[in-house]
Amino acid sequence: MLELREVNKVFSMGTVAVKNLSLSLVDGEIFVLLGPSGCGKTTTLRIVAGLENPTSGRILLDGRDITSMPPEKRNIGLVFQDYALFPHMSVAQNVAFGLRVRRLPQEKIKQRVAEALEMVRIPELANRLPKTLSGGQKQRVALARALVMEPGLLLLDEPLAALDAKLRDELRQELSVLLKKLKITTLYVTHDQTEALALGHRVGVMRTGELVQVGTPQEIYRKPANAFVARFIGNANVLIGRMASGQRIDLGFTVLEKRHLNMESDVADLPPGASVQVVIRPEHLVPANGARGFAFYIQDIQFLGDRFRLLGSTSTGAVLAADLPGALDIAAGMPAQLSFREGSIYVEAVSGDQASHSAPDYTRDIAIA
């Protein structure tokens, strides 16, 4: 089990990279740290690996305090985005390097290298040099080199980021099957939401050095803690509204024959006139009839295979994307009527002059009145 206790990292120029981060991984869990560039996720991974020293806090692995332990003593496998292969060594020699450092018997090294190459499905590449390999093949070698050491913890830092989209999808699927089969406790860092949702038993979303939400992929997607998470995990529309009397939200247009959205939770701390962000995903906008919907002016229609994406705006000029399945009998330039699917909307308070950019204060579920 991996445990991080109130880990902080402040660099010499005063930049706070990681702030009060506490996290526990259970044995065999694949935990994905997800967030935008510069949020602190790679710094967190490097601290766990021993490549960075935390400013404060502790790191425990299987009950041992490894905070000050050198990297080579931690029994951790590490896979970098740029592969970090030795160019003058063959594939087999690269995979065997760590075992040779440990001075294992030659026959044992040969056996484990063969098993590792078979595991990542590249036994035929054993005698090739890295310069002759594709990006996907290099990544498989890097993974084999980490797995051959039989680590207690596997760290992967954006391992698929340098690959093209099709190859990234293929390797993601293979990696998911392999990691779950091996049951190696894994900390996986990525900025790719698809990787996070597909691979993780749990996902931790980071923002400016802090964990803002931890949960299963389904929890993160279906119940985001705030608008930042909703926007970062999947696509999300953000509408600006204002609080009206009686704990209601006015978006400036009518939905389901009502002018306001009613809050399910107590929002007595939101005064009338307060600016709010209402967040709804494109797939949670649905066709409506007449007054039960709101006017949506279609500017563009994109075919995405299993659905159509409608891009347009409301009567207030708010820009929205709506994903609708099946055939469409509408075209760009035509008006449509849409509505919100109930139980799928999130709202948070923001300052009036920074309504679309402010950091979230809190999130509430809301229902249509």
Ligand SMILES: Nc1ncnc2c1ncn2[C@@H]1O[C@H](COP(=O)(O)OP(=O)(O)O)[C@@H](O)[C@H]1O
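Think of the rigid core as the biggest set of C-alphas that the two forms share within 1.5 Å after superposition. The structure presented is a predicted model; accordingly, all values stated were derived computationally and were not measured. Residue numbers count along the first chain shown, from 1. First, how it differs from the form predicted in complex with the named molecule.
After superposition on the rigid core, the Cα of M149 moves by less than 2 Å between these two forms. If you fit the rigid core between these two forms, you'll see the Cα of I240 move by 2 angstroms or more.
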The other form holds:
Amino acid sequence: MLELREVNKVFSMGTVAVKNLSLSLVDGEIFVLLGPSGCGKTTTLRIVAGLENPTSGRILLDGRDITSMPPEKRNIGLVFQDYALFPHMSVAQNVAFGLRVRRLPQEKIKQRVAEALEMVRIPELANRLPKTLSGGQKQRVALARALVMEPGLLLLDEPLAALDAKLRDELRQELSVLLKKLKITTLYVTHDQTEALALGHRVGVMRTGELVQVGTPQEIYRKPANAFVARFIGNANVLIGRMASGQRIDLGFTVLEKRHLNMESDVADLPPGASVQVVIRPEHLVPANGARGFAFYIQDIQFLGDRFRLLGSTSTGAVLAADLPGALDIAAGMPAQLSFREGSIYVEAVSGDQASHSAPDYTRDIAIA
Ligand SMILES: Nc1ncnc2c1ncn2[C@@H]1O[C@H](COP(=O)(O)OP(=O)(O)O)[C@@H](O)[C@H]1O
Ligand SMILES: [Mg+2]
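What's the form predicted in complex with the named molecule like, now that we've got the form predicted on its own?
Now the complete complex, all chains and molecules, led by this one.
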């Protein structure tokens, strides 16, 4: 088990990279730290690896305090975005390196290297030099080099970020299968929400050094703790509404009924007039099909393969994205009638500050084609 206790990191110039971060990983868990560039993910990983000292706080591994233990004693495997392979060594020599340092018998090293290359499905590349490999292949070597040490903990820092989209998807799926099969405790860092949702048993969302929400991918997606998480995870239209009678919510251009709300929304105790934050995923919007909906002025239609994304605005100028599957008989420039998928919309109370802070979507004046 890995535990971070109130870890802080302030760099010499005063940058607070990690702020009061506490976190526990259970054995065999894949925990994904997700956040935008510069939010402190790599610094957190480096602190766990022992490559960086925390300004304060403790790191525990299986109940032992390892905060001051040198990196090579921690039995932690590391994989970075840029592979960091030894250029003059073959693939097999790269993978064997750590075992040689540990002075394992030659035969044993050969066997474990072969097993590791098999695991990442590149046995045929054993004698190649890194410069002759593709990005995806290099990352497999880096992974094999970490796994061959049978680490108690695996740290992956944006391992797929340098790969092109197709390869990234493929390797992500393989990683998911492999890590779950090996039941290796993994701390995985990424800024890519698709990766986080697909790979993580749990996801921790970071913002400017702080962990703002921890939960299963489904919890994070369905019940974002705030507008930052909602926007960062998946696509979200975040609007500010006002409570009306009967637990209805006035959005200005339409009124949300109670039946539209996600179960997690707790608006029962809010008085009429209270501000609420409303998270509407693009897939939560549906054609009104004759029923009472709201007018939506389509400005752009994007074909996304399995669905269409409509960008447009409401009668109050709120900009919304809506994802509709299948064939459409509408075009940009046309008004459409949209409604909400029942039970989908997540709503939470907001303080007065937040309400005005998040308001621009609502008041934005945009030209309607
Ligand atoms: N060695 C360093 N010295 C000073 N500031 C640093 C150093 N490393 C990272 N930072 C700063 O700490 C913050 C977090 O960086 P980092 O952990 O690399 O974020 P992420 O991996 O999420 O992109 C950034 O503001 C970055 O500029
Ligand atoms: Mg980073």
